[in-house]
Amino acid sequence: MRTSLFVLAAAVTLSFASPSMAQEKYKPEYRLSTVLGSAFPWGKGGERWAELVKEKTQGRINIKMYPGTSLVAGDQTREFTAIRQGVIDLAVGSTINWSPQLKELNLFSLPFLMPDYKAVDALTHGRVGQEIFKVIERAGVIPLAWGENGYRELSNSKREIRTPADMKGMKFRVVGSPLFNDTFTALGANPTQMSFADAQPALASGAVDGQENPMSVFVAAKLSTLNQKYLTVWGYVNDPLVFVVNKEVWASWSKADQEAVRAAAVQAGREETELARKGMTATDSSVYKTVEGLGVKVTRLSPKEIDEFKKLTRPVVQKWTKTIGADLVKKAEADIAARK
């Protein structure tokens, strides 16, 4: 009888203790990785996610942001692996940087696939985006929401670029993805892969002639002071961002907190995307005017001029379609064609 009472008392104690015991699994602080800091929309998106999570979980989940991919010594291409391994708890990551580990993410880097923001939204918020999320989850990481780094425009120190011939022999810094090497090589340029941190002194010294990045990066990083006096708006690639959580970390949270973190990611992603696009729309082109005010010559390519670049990069698209998956590329093209 005494034994039965002891077991009953223990069970009652455990039933009352279980919520607090579950809460004890939570870390005092979670590490969030981003490439760019709060001077950029990308970093602001990470900051906003952390704020919203703290608010929506009543302080149960506290997040500290580590910009500059400092948790992986600045190596952007190692970030996704570090998330899977648990070195990083959460991240707002680039589809470009994670494409070496997830071949399907190269879809967004196919040159001239997405001609406008409606095309980007058709992919990220449609069936293609859902399929990409399944790919990420199968890799052991929980995807929650989309953000955006933006369209990557072309700048250089030497001359105005209107045709592929204008790029011939010019040395451009590109991100660490073989697809970008192929694209710039096809256009007659000389691509060189390096981190953004290394690219800035290389541009300043003239060791590298040009680079490609979203306008928010061009402005915030003050690339006009690094000899980047010519800017070509060609919209050849957009770089969607993904808000993700390590699988084990995600499983350690209650269902309610999981939903709170997801809702926070969706809200932060929406706000970050709006910020990334600000001043670069048909109704508001203030960013380009700001850049022109810094002494930069801004060249906007016409659809006919862009077609010349498309023709030369068509073999790159065909080559990488085999890597990405023909079915996925076909879906993307169909959804973009149907966006209007």
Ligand code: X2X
Second form
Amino acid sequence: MRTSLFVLAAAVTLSFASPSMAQEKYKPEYRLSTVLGSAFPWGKGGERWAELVKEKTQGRINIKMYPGTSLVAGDQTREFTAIRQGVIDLAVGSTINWSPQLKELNLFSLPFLMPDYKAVDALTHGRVGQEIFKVIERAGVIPLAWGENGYRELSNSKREIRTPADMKGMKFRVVGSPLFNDTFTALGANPTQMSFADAQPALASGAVDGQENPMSVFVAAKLSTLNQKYLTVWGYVNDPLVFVVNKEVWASWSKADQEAVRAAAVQAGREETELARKGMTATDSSVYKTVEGLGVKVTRLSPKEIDEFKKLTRPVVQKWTKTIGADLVKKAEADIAARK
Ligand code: X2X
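Okay, that is the form predicted on its own; can I get the form predicted together with the named molecule now?
Below: every chain and molecule of the assembly, starting with the one above.
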């Protein structure tokens, strides 16, 4: 009796005192989900996070990346639920793909909300970003840092698009948030929702005429070889990424390791965002030239031309503001107006 009590006491003391005991709860490998792989800034960001975590935790936390949302059989819109349930340990995910579960995330998909990168940063790195993080945390997932997929530009196989009339009846693949259906319908086009994996054969076969994705995705996924000969730069939506960890996994790590994972996410997010914006800044617009070099007609719209699209999608903004929350949208608009 006395001995067993002693053993028990010793075990309890040890489990508090010895970090190596706590470490036994660590998994040999953690699964990180992304939609896009290492040919894209998004996937590079995921890999960089894993690399920095390994370094900062001296190998205690070992992350393997699963691109193509393969842990949910490619179904991007189920990714958030899988993170919550622990099927996925970590993710670098798009606000678009998680918006079916978290209605506030539709904020970033409101058409023509964020006119430039400063507007994006005013949201993600301001009080709106903090509020969004609270929403994610309330849903049982730990948010750590922001990244970026990028401004989503419009491509198609049929003709140059300069006005909404040019989109009339054109079939577009859109991502899995119903907000995109509303936007494309308001513009007179014919949207169809499908995953990114399904989009590529659909573009190749001509089942759909066009799609919308960032320039970096257009280039790395070689969309010009999938009949995409016209590209309109209209900057209607930017697609931020969020670095997150499953709650139980997070709780299983020591405080020091949690902070290491967070710092790694912040650094990887910063580097990833820079990469996602490369060649699309005021001083370097080389990406557009690269795409023209692929035989694609690139049309860059003036603010006045963009206004026509904006006008037609205003009812969509009004409708979805109710879903997202009028307060949050108002804050976002105010912070964008006040951006430096
Ligand atoms: O599916 C897309 O278009 C992509 C890759 O950009 C997202 O995951 C939002």
